[in-house]
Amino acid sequence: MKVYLDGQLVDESDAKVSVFDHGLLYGDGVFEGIRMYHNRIFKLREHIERLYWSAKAILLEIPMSQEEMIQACLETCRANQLREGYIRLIVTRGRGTLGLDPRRCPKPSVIIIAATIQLYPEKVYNEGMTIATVPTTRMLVNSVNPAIKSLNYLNNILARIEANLIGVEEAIMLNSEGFVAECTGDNIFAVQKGRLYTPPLSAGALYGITRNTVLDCARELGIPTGEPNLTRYDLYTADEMFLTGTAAEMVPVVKVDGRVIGTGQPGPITAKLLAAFREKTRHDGEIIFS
């Protein structure tokens, strides 16, 4: 495998950071994960531009164009043969000194690594995800706001933990007000009597590229859509559910804290919009291999 390493395609073996590293010893960074499909890399544009947005927020200047950054995926892709799969793309405060400041830091490090991935299994894609509510909340937006993919993810990784001490994949976090944010690593949508909720960005829920996909076929298709305040009443009391993420892609869900959502199978709009977003990832993005 090969990775870019700034400026550079080298052998995965080779493709080290300092361990003196802002991103490596406080997280100080920011990243984007993004997909492939068929010789495609989706919505490149709207990722790089959110990883930059991510950036300017914590004040970190990325040390190189938008433009030059998108040939870099292709580019990296390509050295990997790839038409199909995954890119993680990071950049790091730098290599700095011990202590927090920042301005210790002369240039940021950009790392791209492109690889094949499943999230999940096929049977919980056909059959539903089981899922709960933790009790780890999600930051709150005058924190750090959960809008800026940073690296530090200690938030969502003290949920997951906690989705598996209970024997569950995902979990769903609620925001200090109590309101549903988000699950770990994916926004959560669901369906009643047809029509299309999913929360909204102020309750702490990230500015998901999957997301807005999913919400632009809703709307193609006719299906209503709304993105009030939802709490875990609004949840067991859905017609269908289904999480939606850049890895997991969409993965319908079926049972929530032992409340069985729906008929307890993936519902129908959650296939109709689930065939739309596919048929989006036939077409848009970057090519590859032209």
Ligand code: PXG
Given for the second form:
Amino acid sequence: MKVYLDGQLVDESDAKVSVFDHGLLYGDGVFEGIRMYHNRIFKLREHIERLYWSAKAILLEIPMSQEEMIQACLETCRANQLREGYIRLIVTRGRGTLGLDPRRCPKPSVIIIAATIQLYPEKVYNEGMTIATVPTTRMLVNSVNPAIKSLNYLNNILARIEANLIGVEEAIMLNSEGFVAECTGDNIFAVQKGRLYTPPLSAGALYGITRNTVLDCARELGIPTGEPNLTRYDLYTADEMFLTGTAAEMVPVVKVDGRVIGTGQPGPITAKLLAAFREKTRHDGEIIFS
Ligand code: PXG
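Please give the corresponding structure for the form predicted together with the ligand, as opposed to the form predicted on its own shown earlier.
Every chain and every other molecule in the complex is listed next, the one we just looked at coming first.
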């Protein structure tokens, strides 16, 4: 495998970062997870834009333009002969000292890994997922804003550990006020009486690109949408529920905190939106091999 590292495509075995990199020492950096479908990098421009926003929010200056980053992603896919799969794009603060002051890191590091992806088993898409709310709350927007896709994922990892401990596949994270924020690596949606709801970004959610795409699909299908604050009550009384994320796409949810959602089967609006989403993956994105 060839990995893009600071302007060069190098062999996987040569793709190394310093133990003094602040990405490793402090989780000081940002990242993106991007999918390739049918010879295209899906929503590449949106992912790159979000990466640069995340970087800007932590005053990390990426040493190349957005257009150069787009080309670097395409080149990395081409070098690995990939038309389907997953890209992990990482920008770290770079090599510094053992002190946490980022001024000690003169040069950020850019890493692009293009690989295949491990998906949820097909059963989850057909039968739906069981999830639960967990004790760890989402970080405050005034601490590390969850809108920043940073290399510090301990908040999410703690919640995922709590999900593992109670034997469910994902965790719903509430914010400090008790409103639903998101899951550990996915945004959350509920359907009630034909309307589609998802928490507002101000509740402590990532500005999810799949979330946005699904909202676009809903508008195109004439399904009314809303972004109100949601409580657990709103989830428990929903007719349908699903999660969205680059890796998961759209996963139906049929049980929350031991309570059956709707009929206990993936719902019709979820199915309609999933079909519309999959159609978009065929036509949307930068072409890898012309
Ligand atoms: N919330 C959080 C906290 C995320 O990390 C999403 C929502 C969904 O956003 P997108 O833009 O992907 O629709 C994410 C994204 C992984 C993995 O390896 C996780 C994500 C993306 C890709 C891979 O678990 N999380």
